[in-house]
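Just one chain follows, in the form predicted alone, and it is written as structure tokens.
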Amino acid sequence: MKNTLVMKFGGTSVGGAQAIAQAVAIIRGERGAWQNLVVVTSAMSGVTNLLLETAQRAARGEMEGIAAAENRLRDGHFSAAEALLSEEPARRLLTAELGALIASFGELCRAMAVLGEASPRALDAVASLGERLSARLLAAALTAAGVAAQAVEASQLIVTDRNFQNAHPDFAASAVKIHQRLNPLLEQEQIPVVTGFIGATPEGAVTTLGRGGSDYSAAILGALLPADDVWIWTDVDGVMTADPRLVAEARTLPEITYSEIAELAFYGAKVLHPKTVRPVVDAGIGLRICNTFNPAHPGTRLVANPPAEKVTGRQVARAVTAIRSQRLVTIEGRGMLGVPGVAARAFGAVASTGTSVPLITQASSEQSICFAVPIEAFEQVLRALEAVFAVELRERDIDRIWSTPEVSIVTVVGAGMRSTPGVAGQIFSQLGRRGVNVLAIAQGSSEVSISLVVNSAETETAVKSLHELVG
């Protein structure tokens, strides 16, 4: 018998009674193979969006949506409880717990309406309710199926800073709490069903780890228990060579390296949260991505080194992904040449807006810097840059600060690209044959990926074209 497995189920994997029943079957199937099982759950699909949108509207004084949201939450969760729990006392107890959480959501929204604001701390309190509902429902379903389980709030396990809505965990403090809370349950052969996505400050205020953070929660628990393996259960058969909605020929990769998945997760592949990889790598534990609705499929296994297949020619690239809805911002001017600190001031201005920059490129002439920002942030970023460089713009040391129309970042990923001559040539030749214009290019020193900026309208053509290079 193997020792410890952490399994995380995403929103679609707990999206209703049928999906939860499938998750229960998967957990029961692994119960005999592992000494310890820990389950992490997301909120039901769509619930977190409903919670946050309702709270934000309430803060603007739009209170009419609160009761409707409460009803939607009750309908979704109560109907699942009705289908999954046949015994009336257990069902009554569960619906009472779920009802109390839903009522607290309504109270929080009404308080925001009175105050006329939704602080990051208050939004985290609201957003956490989806996972708290889901964990209770899944734990009750497991218990009803004869598997001893208990819902556990991750706010009792994961200690974070006070950076509400995108909190950073304190691994040392979290390790102490995880062992204190989970070890007794595991010793009693119970399965902890932990709320993904959330943590708490040392003072106990609920925080969240950023959208999609349940994967990260599973990685943190896996690293600190420590587990032998972390399995991420989702609604696809693993990591694919491209988005199947764009490329019909996309297929599942049986193995992928940590460096490759880190690039794919960062550059738009939704199958794994970008922060998930590091705790797993640092702890030296396994990670697998599986399909809840096709559990017989082996999924994708993450490995430390490239797969043993011969990497030649068309096998150099492993996958292609794209981030849409970006703008390319450029700072240009002959007065920038040789002037120290321009980049530092530029990115300091961007950071002051709370915006993340997914791609940066600069010509060796030092007469321009360009970088991508999400489309919803570009106006705020431009204003910040114009304020920081007001003197240089007035004196014409900087000619202009401007942005392109909407663009996409298309990224080709493959560990086999490292030190392989001619990869960039293949990529540009492929795009040239399809008439795709490349606006900017960036490659990290790891040589695991090459990122290209293309016009938004050419995204699908670029991805399909470059997927032909995938071996």
Contents of the next structure:
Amino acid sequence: MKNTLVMKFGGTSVGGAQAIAQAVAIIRGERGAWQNLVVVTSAMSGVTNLLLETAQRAARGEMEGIAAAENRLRDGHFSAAEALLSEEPARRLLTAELGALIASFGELCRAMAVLGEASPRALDAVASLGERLSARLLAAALTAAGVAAQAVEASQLIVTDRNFQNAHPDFAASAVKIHQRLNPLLEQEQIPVVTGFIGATPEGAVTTLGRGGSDYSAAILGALLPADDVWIWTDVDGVMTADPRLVAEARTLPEITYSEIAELAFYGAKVLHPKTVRPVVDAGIGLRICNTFNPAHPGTRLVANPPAEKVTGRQVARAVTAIRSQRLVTIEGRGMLGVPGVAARAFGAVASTGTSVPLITQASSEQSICFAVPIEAFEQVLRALEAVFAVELRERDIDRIWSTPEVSIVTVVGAGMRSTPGVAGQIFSQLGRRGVNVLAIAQGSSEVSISLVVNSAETETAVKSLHELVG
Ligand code: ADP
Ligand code: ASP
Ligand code: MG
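Since we've got the form predicted alone here, give me the form predicted together with ligand ASP too.
Let us now look at the entire complex, which starts with that chain.
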């Protein structure tokens, strides 16, 4: 028997009674093969968006949506409970618990409406409710199916800093709590069903790890238990050569290297949260991504980076991905030539707005600095840059700070690029043939990816035509 497995189920994998029944069957199927099983769950699909949108509208004084959202939450969760739990007492107990959580959501939203404000801390309290509901539902469904399970709030396991909405875990403090809370359950052969996405500050305020963060929760638990394997159950057959929603011909990659998955996740492949890779790799545990709705498919396995000579036999370009809704910001002026510290001040100003920069392009001269920022942040970024360079702008050392209309970052990933010349050439000629205009380029420092910035209207054409290079 193998030792410890962490299985994470994503939003669609617990999106309704049928999906949950499927997840229960998968968990039951693995139970005999592992000494310890830990389950991590996302909120039912669409729930986190509903919670956050309702709270944000409430904070703007729009209270009409609150009751409707409560009804939708009750409908979704209660109907699944009805279908999955045949015994009346268990069902009544569960719906009472779920009902209380949904009522607390309504109260939080009404409080925000009164205050006219939604603080990051309050939004985390609201957002955490999705996982707190689904974990109870899944644990009850397992119990009803004869699999001993207990819902566990990750606020009791994962200690984070106070950076609400994008909190950073304290691994050492979390390890202590995880062992304290989970070991007794595991010894009693109970399956802990842990809420993904959430943690808590040392004082106990609930935090979230960033959107899509349940994958990260599974990686943190996997690294600290430690587990032998972490399996991410989602709604596609593993990591594919492109988002199958965009490219119908996309195929599953049976194996992917550490650096390839890290680049793919960072550059927009939603299938895995980018923070998932690091703890898994550092702890040396296995990672598999597989399909709840096609469990017989082996999915994708993460493998150590093979030496360059082994990679050369493979297709060089392995996958294509895109991040939408960006703008390119450029700072330009001849007065910048040779002036030290301009870049440091520019990125200091960007950082002061809390914006992260997914791409910086290398200019051939020192006369401009160009980088991408998410579209929702660009006005704030421009203002911060104008403030920090007020003197240079006045004295015309900097001519202008400007941004493009909406663009996308399209990235081709493949570990073989490091040792294969001419890949960039192939990429450009392919885009040239399709008439896609490349606004900027950047190569990842690990040389396993090349990113191109294109107009947002050309995203799909760019991804599809570059996918033809993926053998
Ligand atoms: P979950 O709720 O299970 O976490 P997500 O919606 O977060 O699922 O991620 C899965 C989705 O990621 C897929 O449905 C797919 O549309 C998208 N996706 C984007 N790029 C890729 C890729 N390269 N391979 C597989 N899926 C991808
Ligand atoms: N429910 C959270 C979200 O939608 C976390 C996750 O699904 O991974 O962002
Ligand atoms: Mg996800």
